[in-house]
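First comes one chain, alone, set out as structure tokens in the form predicted alone.
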Amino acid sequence: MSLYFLVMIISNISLKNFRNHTDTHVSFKDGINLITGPNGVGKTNLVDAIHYLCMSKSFVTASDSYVVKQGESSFEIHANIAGSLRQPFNLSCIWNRGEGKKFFVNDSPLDKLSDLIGTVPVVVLCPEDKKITNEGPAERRAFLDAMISQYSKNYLADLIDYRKILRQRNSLLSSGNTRNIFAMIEAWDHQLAGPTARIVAKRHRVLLDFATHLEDNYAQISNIRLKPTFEYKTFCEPTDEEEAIKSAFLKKLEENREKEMERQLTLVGPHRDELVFLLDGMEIRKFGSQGQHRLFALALKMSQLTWYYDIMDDLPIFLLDDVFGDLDPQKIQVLTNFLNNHDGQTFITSANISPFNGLIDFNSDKNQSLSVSAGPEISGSSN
């Protein structure tokens, strides 16, 4: 790439009782770090630890209780991180059963988990990404919200406020207090309208920018003349005019008042938005083949990375977990070319090094291959 980017680099990481890692310390290179080894030895757990440290959660499991090594009551992750312009800093997580998790920057605790998001931006590509195109709207909203939240603290704050107010509004709807509920619910409506308008407007603006990235990356990885598009469906015509969104939202709430009373649930808002993915106008969730789902998800994550190039000060870290096994040689070459041109740090897990022979230069000072064996023990070389 011809432009100069600021790069965020994880120099090393230490794991204690994280999944099947009892006491592991690994140093990384600035470019591509390939982690190989048989199934079950801890390759995915290593990159999952990076994701956990950056995003406060695992991309493998939803529960922290499954992250701690079996039989242990706590785990720790520590990493040394450097940026192109930032001073090097330490990022740590300590989790104790019954107490939860705490994150630290240079040994100073973060007040809120939300303060962590975006500190070290990360994009993860893994087999579970097929859920984004294959399953329900919640998967696509989660993808979109995570993508936006890493660069926009205001968007993340609006999401947190929205969910808090939504819980309180739903609690009122389910309370059975029919006598005073109409006056009370109207007050909650107006509290909800502000973050609603900002969330919808932000999603609309982001998706307008994201569309070109998706089209370009799908064409690159698929080599098929099918055009990927999407439709953002919300309670009103998508726009970036916040006042118009707010007005439409309050009107929809009023129209659905009786139905919400009956269902005891908020039926209007960005928590019910849908993102419909299409290939040449055909909805991929309903009509896509397994191969099309896989390629669309791959293009989504590549597009998230290239979109971040345009808007972030620091290039994100790219994690690719067990994604090369399902790709044919042509797509492996396209994806490795993409990674070679990525100026940021990359982590790849694979059963062996053979798919990358002749495609990634492990004699380069920037790249290395690491081998994980039972234990797990890790050995590495740059060639």
Given for the second form:
Amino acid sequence: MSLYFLVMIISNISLKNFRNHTDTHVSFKDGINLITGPNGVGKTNLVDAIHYLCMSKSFVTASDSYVVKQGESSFEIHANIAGSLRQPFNLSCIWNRGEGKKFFVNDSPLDKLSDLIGTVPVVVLCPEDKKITNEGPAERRAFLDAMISQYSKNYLADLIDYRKILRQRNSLLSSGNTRNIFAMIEAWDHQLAGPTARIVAKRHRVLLDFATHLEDNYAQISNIRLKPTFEYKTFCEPTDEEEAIKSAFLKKLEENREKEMERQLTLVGPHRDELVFLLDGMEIRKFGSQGQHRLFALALKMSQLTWYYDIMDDLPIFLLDDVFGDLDPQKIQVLTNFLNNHDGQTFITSANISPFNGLIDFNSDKNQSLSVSAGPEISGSSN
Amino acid sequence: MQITSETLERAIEELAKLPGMGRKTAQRLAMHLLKREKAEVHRLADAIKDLKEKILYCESCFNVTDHSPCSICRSPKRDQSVICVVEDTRDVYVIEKTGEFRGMYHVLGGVISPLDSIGPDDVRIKELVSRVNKQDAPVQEIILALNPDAEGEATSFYINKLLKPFDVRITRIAHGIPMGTELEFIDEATLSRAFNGRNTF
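Form predicted together with its partner chain structure, per the form predicted alone context:
Every component of the complex follows; first up is the chain already shown.
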């Protein structure tokens, strides 16, 4: 009795010189696509190509020069995509050493990389997710920013503006020209205040909604009754009143004037926000066990997905890279249940199919199991 | 490649430095010039030379001119009490083409940008303040017509702050929807701006 959902579907993808794929073409099913094969044959690279096409970057490596196949000077990704809001379209990425990357929708180039984000929404679950709760605040801001940016183009535009103005302001603070700093700092304060207010208000509003999703999903995945919560900490009491944030921000900058001059750096603003995750009131970063970090990350990504259900026109694409190997049978059952109920398209990489036996039906019309062998060669084993 | 004429090579190199000019185009232009009448080529060369030798910056508004003060600043038909502040000479040309504005200009020659080491003293803001401060011809309105990006806005903010103590009205041009476009094609940032700047019908 599932509700009628509108879904984003990648029908097929072609890779040229992307990581270890010289020339790979694969067709996908609308439901769950399982990709199995031995370690190191290129399973992750296949889902990474999907991520690259949606988010303009790899989730595995930070540098594009590691994305291109060794010894080659360019790579390409092409995909046919169907959504509910528009006619099926093709999305391509072409990267050249020297020129960098360019994205095309139906062969016409996108002016800005930021135009791409949100075109095909994607949620990725991978072993590196532990960093979100384990490491510094930058990881949590990155998670939050990527999550909101795919849904709100305005938010992404504000983030880009904010970073640009921040660079100007920091450059002024480190110029050593005290007279200029005194004359100009206020002008940059006010430039920064607009995007700051909108970013903080948006983070606050999104997190209010996100809280219930996190609680529900954590309860599902862990059968131990611990309550996950978080605290959003910024320079003022979080609110969605933009004018209030603006004046609080300008006041804080005033108060920190001397300190900022001394440190030659902007010390107040959303670039220093912190999101503290707690389990039953205990900060998970300090007290969480390995297993708790893993479950928390899993719940965060499931919540990103269920939050998107509520607010997006099309269900996003869900990528699960190498996460089933680490989970006990009970968690596998909960997660496969979640996937079976998920009406969007899913991609899973796993060394073998055995964890899914009896849990996911790869003979149904919606699902398929593909295996990758050295080459890489891809062959279907469904139907 | 063997170069048979250093002179030709030098001309190509110089032409290739111009904006929007590749080496191929520069070559074609140099070859073309080589074939033209001597007088014609001299006229071009003189015109280029005069750009540097005859063109001055107006002592009052800092627009380019052959005679300072420039024809706009000297014109008795223009309203001396309104000054439109722009970043560049290019902007004066664009605004003049509208025929809408009948006041004076002030060309800053850039906007403040710490990343490019451009501070308030590197653009002509002091000169603007002294124009406003002059007692003989009172300025009533300053129109800020800088680009609506962070640098333009920060510069406008700073100028506004400096001119506040004077008895002068400070305005800025409206930002919003371009003529002849449809709402659905406008980006969100422009549209939000247009909403904030709405006026009574």
